[in-house]
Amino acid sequence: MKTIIANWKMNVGVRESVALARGTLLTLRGRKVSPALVICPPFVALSEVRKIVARSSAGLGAQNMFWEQSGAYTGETSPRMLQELGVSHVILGHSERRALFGETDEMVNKKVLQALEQKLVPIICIGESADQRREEQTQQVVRDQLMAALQGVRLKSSDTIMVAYEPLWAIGSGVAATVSDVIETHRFIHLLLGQVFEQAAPGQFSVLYGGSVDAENAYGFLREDEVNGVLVGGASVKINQFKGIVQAAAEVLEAKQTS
């Protein structure tokens, strides 16, 4: 299976939500076989979004939460919240978090540690700088992050982990990561997640890239069996955009599928 994850970030309010919901519904209809598709609109749309696509097959995520249930923690958002409003998926740890935010890595560590306990899918977020790219520094950062995300995780058989591979250098940029570059540290994450989950099932975790995905290059990363799926965000507001990912997603599988 194939997996997109649509980030709006703050890019639309209530009504643009709705709207984008139903679009993005849209261009899964009539397909023989589509991708799993979450769609993370901005928290204020999360309830009306939900509306949208209760009857379907798609998922609803959030763009980040809190690591605590409850308190005082002005402006913050809990799993239990998400919970109520139907969230089954969270991106955590996104570049913009920790850029912006501050984020550390062992706030992003709390906040997978409750997501997994409050049965939500964590969506870890991960990736080097252009100056780390530049200095071959790539597997290392990854590994760091990684590891610090998911330390003391102790993977039930109900648990599902999704790692999105996000080169800095390539969000909102417009320049994607090359094919080879994704296989190879795709293939390094695997290899990573398969140590730290030695008795995962088949599917329990999966490892998407992220950055700069659009209509035009995304079948080149979705054809590759190392990509399990794509994190795709400006694109994602874009519906004509999207509907091309969601064609290249299913011609994949539709060719996987007579292989």
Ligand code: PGA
Given for the second form:
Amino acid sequence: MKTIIANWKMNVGVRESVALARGTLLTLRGRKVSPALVICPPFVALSEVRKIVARSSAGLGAQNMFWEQSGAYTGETSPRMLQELGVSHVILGHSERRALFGETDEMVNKKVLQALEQKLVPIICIGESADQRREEQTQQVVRDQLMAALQGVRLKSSDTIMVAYEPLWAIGSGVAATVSDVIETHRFIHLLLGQVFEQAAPGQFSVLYGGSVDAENAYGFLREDEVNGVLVGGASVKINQFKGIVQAAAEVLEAKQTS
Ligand code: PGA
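The form predicted alone done, now the form predicted in complex with this ligand:
Following is the full complex, with the preceding chain placed first.
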């Protein structure tokens, strides 16, 4: 399977989210095979988008959450609240949250533990900066972030974890990583996950690529076995672009069925 995560960030309000959710689901219509879709609208639009997504095979995701269940945490949203809203997935440790809101590896770890506790699928975002890449520290950074995020995780057979490899320099820049770089880093992440969770079934993990994915480059990433899907920001709020990405995933899946 290939999974496409649409991260709408703070780009659409409630009304726009409803229209975009309808348009997004239309991209699946009439297909013999479809990728798995997860739509992550802003918090304020979750309950309206839920009504639309409920009639489809798509999942509903949040873009963040806090790790406590309730209490005096002004402005925060708990895992249980997300569950109540029908959320199945949650993006954690996105680089924008790390850079702009001071999220640390330790905070991401607390969120991952609580997400799993509440039966939410964590989408753990990791990736190196341009400087770290230049210094050839990509693997070290990815390893440190992943290990920190997974600290203390005891995987149950029903748990699923998604890791999104998102090099910081590729996010929103229009310059995606090369397919060969993505394959190399994804192999490394798959290897680490296999080492950490020796007993896990292969389907319990997915490794997705994110960073300037669009209708033109999506096929190149998605056709690779190491790439279980893509996390799409900018192109997920442009319906024609998103349609192209869904089309690319469908073509890859169809080709795999016939081969
Ligand atoms: P982008 O964002 O597709 O706009 O680069 C990806 C992300 O931030 O998850």
